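Next up: just one chain, as structure tokens, the form predicted on its own.
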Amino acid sequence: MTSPRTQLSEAELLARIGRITWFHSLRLRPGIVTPGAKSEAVLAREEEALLGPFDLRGRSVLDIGAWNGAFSFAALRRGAARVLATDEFAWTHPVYRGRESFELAAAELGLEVEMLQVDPTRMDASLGRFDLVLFLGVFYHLFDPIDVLQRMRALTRQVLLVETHQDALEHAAPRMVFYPGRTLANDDTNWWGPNPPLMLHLLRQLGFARIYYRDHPHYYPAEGNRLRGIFAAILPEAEPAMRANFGTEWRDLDAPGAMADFRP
């Protein structure tokens, strides 16, 4: 972290922020924060979940779907020693404008962040192999969701965290609901709804060890609808470090009646 660059008045800043779609509220100076629609509060709970477990001092992570970047910043202040963010929807699109909220956001925040806009459909293992992998938020966007978590598995030197809608949580088989059109939330890029022993099989099949789930901590309501969850999956070389301090939010997957609680 060294000083903010940017020279902008507070009015110039206020100005530049308003121009901007904002998903993720961040505090970029005293008294300005970004108006997202996750609110600090539910981002400081969403950082603890799901940056919490895993000693990330000297570590390289990656953030997929970086948006506005308030995990890509969070590893950064958790002592990261290299973060790339990586984005390619947000960051294009007219009225987000996510690369641009980025940018401004790093630079008011003076962080160093690697920056590289590109689709996760078209990532590969030229990129290098990272101690942790953020793939939050994308996984039901895709149309083609296990091609991707393939180009994932090449990207992860420790531990891939992936946060995703979810479904078919009565089944105790692999199952994943497909959702056309504005099916699901009136959005016509939510694609798939896989439940949590999708999730296991697949991340076992793609050579994770171990897999850990928890809750999501925003996104379950007090009827007790999980409509989203946090799947750390783990590689067997994985250092103690990133893997031995999950605490009893989260269930090893693998642990016998892991699941019992999903279904009726």
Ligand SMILES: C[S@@+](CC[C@H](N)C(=O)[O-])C[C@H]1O[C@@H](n2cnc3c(N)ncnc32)[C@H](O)[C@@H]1O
Contents of the next structure:
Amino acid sequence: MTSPRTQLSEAELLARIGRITWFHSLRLRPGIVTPGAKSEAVLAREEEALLGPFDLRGRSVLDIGAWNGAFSFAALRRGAARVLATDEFAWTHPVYRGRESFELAAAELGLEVEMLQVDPTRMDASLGRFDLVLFLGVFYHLFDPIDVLQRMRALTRQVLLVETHQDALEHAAPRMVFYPGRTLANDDTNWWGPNPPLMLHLLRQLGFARIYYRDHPHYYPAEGNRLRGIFAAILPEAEPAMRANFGTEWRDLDAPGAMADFRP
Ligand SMILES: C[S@@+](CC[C@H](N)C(=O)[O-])C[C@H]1O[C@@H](n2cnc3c(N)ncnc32)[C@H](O)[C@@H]1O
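If the one shown is the form predicted on its own, what is the structure of the form predicted in complex with the ligand?
First the chain shown before, then all remaining chains and molecules of the complex.
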């Protein structure tokens, strides 16, 4: 899986890094870390929270909205046999230059990751099915997230992992808040804030047999509320190694009382 790093000199590598606006802080060489909005420490906590429950050895992984590639690279390092990274928005963005960033990082790290430039609204079962589908930080960016969640279901062989911004936590019933224009974080690509009951019922409706939830390790409780959550949706046919290792941070949403303390 690993091969020699690129032949770029340190100055050339730094110049190429400097042309890109990074989201992930990736250590490409000793002493050279990309200046991402997410620090190395935050990414390490996220990686453990997201991927820790799964034995990825020999598995196939699909990373939707991979951006600079932190979670695609992490899945490969954790033994995945095949990782397909997809993105379009950030990969074609003139400032983020995401595709260039991903290719540069993968080459520097000597990791072989398949790449497909496609928007999640156009993905369907013709891409095949993957043991683990990573749908991280994308749901709330979509104008029609339910259509895309159905597409993600069709691509899932065992587990769909959804990480999302959340809202309407004061409601016990399923709710999703709509953000017109720039009303969420002054970002016009943010559309929706679901609450956990909404995600639970949507995922159930799509045929997932068990849904586990945990608070995001960085955004909660650091920011004082349940601003982001992680849902692991397990298909009935999932193998034990993909559904048996959820630690105490995770709750089985079918367990008695599991939904009781979502409200502040
Ligand atoms: C918050 S980043 C998450 C990146 C990475 N998955 C992570 O969790 O660190 C959002 C991702 O969603 C994609 N994205 C943003 N807006 C989008 C949109 N309107 N349609 C499709 N994808 C979008 C971006 O390209 C980016 O890769």
